[in-house]
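For reference, the chain that follows is the form predicted alone, supplied as structure tokens.
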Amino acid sequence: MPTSPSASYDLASLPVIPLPGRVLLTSPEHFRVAYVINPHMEGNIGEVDHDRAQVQWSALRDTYERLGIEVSVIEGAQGLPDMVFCANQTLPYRTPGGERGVVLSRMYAHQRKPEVAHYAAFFEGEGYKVQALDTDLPGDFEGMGDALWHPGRYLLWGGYGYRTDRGVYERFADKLGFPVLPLRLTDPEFYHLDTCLCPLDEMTALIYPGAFDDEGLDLIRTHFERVIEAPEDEARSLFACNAHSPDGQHVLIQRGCTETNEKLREAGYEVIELDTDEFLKSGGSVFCMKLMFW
């Protein structure tokens, strides 16, 4: 499988996948600002309103109960704080005959690598394929944090160059068979692909522009007929492009993105404004905090 920048893909000869339908989050309990490994957790260690975060998540969840997903719970474990963004510690998939895996992490940050082992639990008991990195290989793994899978099309977005190493792609793609299509990140402050790139359905994407280098931007343009731009400041302090379309139809998304959401309005999607500043003092939203999978 290709997996250079300049690699292009013709979706209508990729497998067609089903959009997941189950939505699993992680219960905020022992959430907090405890540390500093991203740039937007600095001057928020201690800052964090618990109360007001369990109404947050709550919401999220209620949310998606609402548009008629199963939703699943894992309970978050004292001593890991940042394991409420269950978007990170792996990456679950469903190959064209309907086998279900699941790539394990490997988190850059050590204080994030205990996280890994509930999940690998949860998706055990689930009957899901588990799959560790090799250990004789390195490179770290921040799932789905960094790895979008193209909704509907068995074509993976790779994002790489702060908490993901591009030659874990490369080992996905020679191995389990992935198509990939890397992205080079370019802005701390969106450390994460999730941060700068929100498939909305097949065709459309969000996107902050500046995340991203010009080969980069030419891939998604090239891959998506409709690109949708969030402007700077929504994309930075409200984490507007850490959005998610479960269903191609409705947008979750930080409440105050304005100009993002008339955007998105005038795209045809129903949007749904939520609040999660609490957890936007650790550098994750809406996307951050839940983890699709089949």
Given for the second form:
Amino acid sequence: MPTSPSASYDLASLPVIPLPGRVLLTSPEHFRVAYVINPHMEGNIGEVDHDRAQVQWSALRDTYERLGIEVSVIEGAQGLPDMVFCANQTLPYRTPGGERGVVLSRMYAHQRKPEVAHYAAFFEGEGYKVQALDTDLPGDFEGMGDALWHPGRYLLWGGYGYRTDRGVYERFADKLGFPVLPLRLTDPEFYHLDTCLCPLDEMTALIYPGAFDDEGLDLIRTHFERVIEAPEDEARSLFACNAHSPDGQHVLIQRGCTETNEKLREAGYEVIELDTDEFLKSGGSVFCMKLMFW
Ligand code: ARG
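Could you give the coordinates for the form predicted in complex with arginine (ARG), as opposed to the form predicted alone above?
Every chain and every other molecule in the complex is listed next, the one we just looked at coming first.
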């Protein structure tokens, strides 16, 4: 039975999906700011300190390893300075029946389009069912920059408005059977859903409310029992909501999100502060530098 993007879902009735236990990273040797495709990149062309970026990326990799997450690394490719943001080129999924697949993105910016083939090859090697978007239908889609699985359930949060077109989610629902909750993004500095919504566990999300419309905020509050709000300055300049919890206990987050971290600790999470400021120059932090898969 095809399902359509719906106004709300009863979480308890949706199939349980195990948390992904593996993480994919892309090495940063070719990372730099070479063009401007989001407001954070403005003024930063040529400004990345390469050695610092390498150290910051290695610390992220070490953190996942320390937490017991199996790390795979794709080598960054010359001429693809944004490839290090490996959340964007695909959406891995696991069906309730246990099938592992991946939907390939159609990148919004022409500069990033060639990145996708590298990830398609990786997932082919992993035995995933690799699915491209229908070539005869329009619409961009930027993978796990905009499409986030609800932790532990078969439910997809679908951000749209800047990099991804809403219509793509309707096709996911019809063709792949994904239950999708679409969320409209309203502020160009929060151009991907992962810049303003971080699902921490099945019950809890960290959000920046100013990046959504009222309908979107309602959906978020309906489906997460507990919503932690990041203050505007931390969300905008430190990418507080681009944090990541791989296990529902630890939260990896850019250093210095003082108020957000206090709220996270109060809620029982163990905060791990990381330096990602070289990557912030390109409009990305922890969440976009990794891709979780099964
Ligand atoms: N410079 C990259 C871009 O604009 C940054 C991507 C960050 N990724 C993310 N999921 N927020 O595409």
